[in-house]
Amino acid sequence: MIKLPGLIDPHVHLREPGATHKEDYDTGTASALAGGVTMVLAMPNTKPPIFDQATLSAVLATAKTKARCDYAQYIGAGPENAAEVARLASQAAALKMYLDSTFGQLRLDDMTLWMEHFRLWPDATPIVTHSESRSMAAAIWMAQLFDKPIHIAHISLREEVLLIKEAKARGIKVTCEVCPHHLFLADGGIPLAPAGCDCCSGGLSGGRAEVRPRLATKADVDALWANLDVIDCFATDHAPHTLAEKDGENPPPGFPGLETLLPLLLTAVSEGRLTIDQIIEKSVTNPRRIFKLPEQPETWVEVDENARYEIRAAEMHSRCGWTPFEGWQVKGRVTRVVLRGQEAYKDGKILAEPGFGVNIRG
């Protein structure tokens, strides 16, 4: 048995407002601890948006009665609210800018509408970027114009992370995360399995196999793999949709993520591509420096390193009732999260009750 502090999740989809049939504040933040996730940053691309005071003020008070573990929540960049949004960034994990794959109301169309958020956004927390080879680059080179910090969402390419690394090497303000999804699956949904697993050899097909980013290639994940300490965290991007819609006739991209996290990582650490260490510095120490994200008190959570077992969905909380890592055989399991003092799980069951998480920007 090893003891861990608990892990802090910075990209996480609620779902909440607008689409609580495949997840919401309670079952998603279930599925946190059940993962040994203690704090969960939960992005505003949701129906309608959190993009104003009004929003983000029903949210949070959604949340403070459903959320079991720690919370903070993202405000949306659109075109029209860069005044408004800086006025918030003290209720807010940080800003979210979509500069791909995003429509309505949180869409930026061109440069003119990002500068005014750099422009304004506070340098407290960082400016949080989906942007993609190209348009990471050119969010890169704005933060470097407004000297202000950036941190690049769910990176998948080799290009991006060799980028990243010489923006780094010449002092701009650049942290970034990776996806377990980018680091075990290649494109076409082929697994890059743990070693002696044969049951997953086939691989993802159709809508379960949408993403954005989309998985990459075999080259491409093995150069994040050789770039770790590029990296500054792990994030799961946990996107929840119900199987009937990523089996319909299109597809929505996103995977669920919280409850495969952990087993996933601690199975490289067995297998000598990863260490305990670097789980904590990129699943603690540096998202709660580039966050600004308080201590968790009296906060651990006990995972038995030599249990070996099979993801099932079956077994797990989020009410999207899949995973793409069905079947895959990993070695490390979860059995029991304290948080703040509190038994909050343990042996699969979940015993903090809704309401019992906390905003940590509140």
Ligand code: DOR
Second form
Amino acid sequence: MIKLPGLIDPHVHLREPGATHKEDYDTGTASALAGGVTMVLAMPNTKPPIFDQATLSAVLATAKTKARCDYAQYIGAGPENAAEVARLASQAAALKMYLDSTFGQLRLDDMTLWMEHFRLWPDATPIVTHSESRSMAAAIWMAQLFDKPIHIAHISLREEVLLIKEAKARGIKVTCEVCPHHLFLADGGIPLAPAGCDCCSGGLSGGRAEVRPRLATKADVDALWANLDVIDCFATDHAPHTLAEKDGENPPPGFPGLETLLPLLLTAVSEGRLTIDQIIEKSVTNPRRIFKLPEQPETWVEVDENARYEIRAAEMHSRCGWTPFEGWQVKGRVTRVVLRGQEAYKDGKILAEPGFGVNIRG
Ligand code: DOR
Ligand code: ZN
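I've shown you the form predicted on its own. Could you give me the structure of the form predicted together with the named molecule?
Let us now look at the entire complex, which starts with that chain.
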């Protein structure tokens, strides 16, 4: 048995409010605990988006009654809310800025709108932006211009990790995260499983392969592994959509990930591609430092590092009902989670009640 500190996932979508048929603060935080994650930072691209005092207060009131693990809620940068979100900064996980993809009211396609946010957001927590190739380069440059920390979400490309490496070498305040699906899957959902593994060669079809950023080439994936020292955090981008939605017309992009994060990483440890120290650094120490998160006393995760088993969505706690890693053979199982002195998960059962989770910015 290995004992790890409780993991922090700095990037999850809990779908609360507006799409609770996919997930909510209850099922999403249950899924976190089953994955050994004891603190989640929840994204603001909900319906309505979390982008002012009213929407933030409303979601926090819901979270207070539903969350089973600790959490903080992101606030979203909109075209007209730079002053308001800056005032709310101490209540938020950090600021999420959507640069040029369409996300309703959180769309910012004019760079003067970025500037207002970079000017006003206090530098205690980072501005988090998507890694959208050249937009990412522009955002890093703007962070330098305004001397603000920037955190790049879910990098997936060789050019992104290499640009961030150069920026870090020059002292720019940039940090970044990578998702397990960008480390273990290539374009088309083709598994980059260890040599000799024949459990999962089919790939993902249709809407099930849809995720943003898209799954990249094997050369991109290799570059992420080769530059793991540049990558500060592991983040799941847990983006639950139901199987019916994924297999239907216009499948929405996104993969659930909270319950497969640690099994996949531990499997990589067993193959000698990763160390336990790297898991602790990228899933605990670095997110805590970057997002100024408190320590969780008497909190740990027990793992059976020798347990071999097959990933099965049917055993998971997320409401979405599927996983892109169905059938994968992994080595390393979360057996027990203790959160703030209380047994929160044991052998497949969630023991923490809704409302046990604490808003760490509360
Ligand atoms: O695949 C994705 N799904 N990428 C995103 O950036 C958003 C997410 C979602 O909210 O479903
Ligand atoms: Zn996301």
